[in-house]
Partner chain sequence: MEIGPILRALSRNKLGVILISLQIAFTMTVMVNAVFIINERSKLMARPSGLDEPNTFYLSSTGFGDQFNSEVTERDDLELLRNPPGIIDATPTNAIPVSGSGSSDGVRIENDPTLPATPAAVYFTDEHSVNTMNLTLIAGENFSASDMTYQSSNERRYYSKAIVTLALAEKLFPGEGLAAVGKSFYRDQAPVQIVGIVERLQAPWPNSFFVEQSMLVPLNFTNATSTYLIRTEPGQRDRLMVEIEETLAGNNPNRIIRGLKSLQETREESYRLDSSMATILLVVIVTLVFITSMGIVGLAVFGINRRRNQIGTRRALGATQLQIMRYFMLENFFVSGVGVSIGAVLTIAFSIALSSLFEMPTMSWYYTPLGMLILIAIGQLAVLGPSARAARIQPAIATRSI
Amino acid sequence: MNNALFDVEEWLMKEEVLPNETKILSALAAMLLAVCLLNTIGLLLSKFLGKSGEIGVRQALGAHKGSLFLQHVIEAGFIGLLGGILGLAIAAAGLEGVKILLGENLMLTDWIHLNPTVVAVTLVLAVLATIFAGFYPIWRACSINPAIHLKTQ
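Just the structure of that chain by itself now, the form predicted alone.
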């Protein structure tokens, strides 16, 4: 008797559960996520540096860098949450489209749905990725010397 134990990836390959294209599609999805995070960094940098005058005035009035940093981290997290919800709405619409294409009489349509675990992981990943991508723009905006902005106003 062959009682060999396989890890998940080995078992999936041995039983030919997933096609070979799965690794390519996973790599493409990871690259798309990287491009989206770089775009998020650029947009947040532009947004927070655009508010540098306000940040400088608040620092001059006595606001601590830590409280300004926390405020902008929460703002970035909220942006990530909204992006995750929008992504889930688009995914749900796409799944309904797939159900329509497959037809209601096929058994596969019962398997096509968003379960709560996928929804929770998606929202957590969206929030954490946006906060992580926002650390540099937030740090850059909060480290501005307030005297520069007070002289210009």
Second form
Amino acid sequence: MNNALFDVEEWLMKEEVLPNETKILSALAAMLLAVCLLNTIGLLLSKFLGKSGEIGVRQALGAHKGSLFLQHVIEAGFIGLLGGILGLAIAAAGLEGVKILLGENLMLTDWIHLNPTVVAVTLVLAVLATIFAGFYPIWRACSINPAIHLKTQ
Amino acid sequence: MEIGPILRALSRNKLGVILISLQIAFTMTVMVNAVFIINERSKLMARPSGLDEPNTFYLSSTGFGDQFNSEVTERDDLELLRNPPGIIDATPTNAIPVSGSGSSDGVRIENDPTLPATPAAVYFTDEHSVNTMNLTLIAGENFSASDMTYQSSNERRYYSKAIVTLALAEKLFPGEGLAAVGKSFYRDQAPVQIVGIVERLQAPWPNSFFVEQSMLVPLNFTNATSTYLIRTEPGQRDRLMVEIEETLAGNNPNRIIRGLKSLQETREESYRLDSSMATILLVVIVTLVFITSMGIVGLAVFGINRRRNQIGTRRALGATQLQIMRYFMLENFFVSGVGVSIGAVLTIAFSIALSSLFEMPTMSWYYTPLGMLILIAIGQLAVLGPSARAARIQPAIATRSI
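Having displayed the form predicted alone, please output the structure of the form predicted together with the partner chain.
Let us now look at the entire complex, which starts with that chain.
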């Protein structure tokens, strides 16, 4: 194996070029995502439970549970998409900040930009994570007995 | 105190409590570990190089053409460099401390190439280096002008005298300390005598595992490029940097002057990744604490709005505003208490993972309890506004809604 040829990415893996900073920051970012998702669960819970009157009416008028569920999954996914787009804008601003921090080291700053993969992964992750966080709130909101809500109105 | 009612009310809203306390736990884990990493970085960045950094700068001269004589030029340059008022001293050197680039040698106390060698950074310089670098000679003596040898850098290096750092002396002759003066070690199978020991001089590589092991050697290379390290009196550096560059450039037309830089600039560049990491982590901490306190405010407002009638009733039955506030502050205290308890476990687990995966030092014991206290304080601050609003709910609400 002494004379093996590597392309750049393989070589980066083999030589373990990725600095520890990157790995530590990734672990911290994962926890940041966890905190945001916990927050999202709380917010969606109060949002969807606040709509229980509307859900009750729709159920009483014959809406299928599955279609109610789908409606709220789409709503949650849309919130996630908006969040992802906003997040990308903030990330782009943050990268400019990082460039300023690293100074005029051209070797590094040339590599710092949002590429299509990062954009795609961010948007998909934002949508999926928000839908995941929305499952419990949606389930709670859709499993309300419509009769009780209609009675109080 | 209304501890019983608070706990019973919380047990009705288990999910809210779990969500917020998990958030607090994760926030604490990130915050405490990030603060620890920042502190470790600043400790690394605060290590002294041994030099008088604020008053030191350096530049290189590269000659060209047949007319150029490097030995004569270097002798003339050094004379010019040492004379102007405001300059303390100047020395030729092959490497600049903290810069990230230099030479090293493997040295042994036995003349046996099969034995493992001790690595040491080598500064090829002259008898002015101790003064220019502001080093403290704690044993032995400085080089004299007659110790100097000159070589082309293409030849096999040879030197017989060295001034070593105390750390290198201790590494080579454990327990002997200053008594290592006069002893010899071997490099490339030739003996080198330790003529002096300096207190501290860092190797040029801040992240090296032998950063404190370096030595000065009275050897100069006769190549076209010379690098000069110059130390000025306090406050004179910026003026002299400009003047010296002009003087040297004007002194000899057959060379170019390059790489004029202060040691402070060099330090900033070398530690830029560390200082950027610290700033990024600080932004992460502030963001997280903000998100979590918003979460706490949200939960509190939600809980208060749901209980407006109860609050009004309590007020109507004679509870003071302070008692209402105390109720919500205490409620938050219990939720935070659960959060920081889970957080303490997570924090310690994460820190153990970091130190075992990335060879980081382990966290001091006080970080975790301090983090717990700070997050409880943040929780109390976050809930201060909502509970003050709750306290202002009119008692009349109790009768109005019946």
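Positions refer to the first chain, counted from 1. The term rigid core refers to the maximal set of C-alpha atoms that superpose within 1.5 Å between the two forms. Remember, it's a predicted structure, so these values are computed and weren't measured experimentally.
**OP:** Superpose the two forms on the rigid core, then give the C-alpha shift of residue 24 between these two forms in Å.
**Re:** Taking the core as reference, the C-alpha of residue 24 is shifted 2.8 Å.
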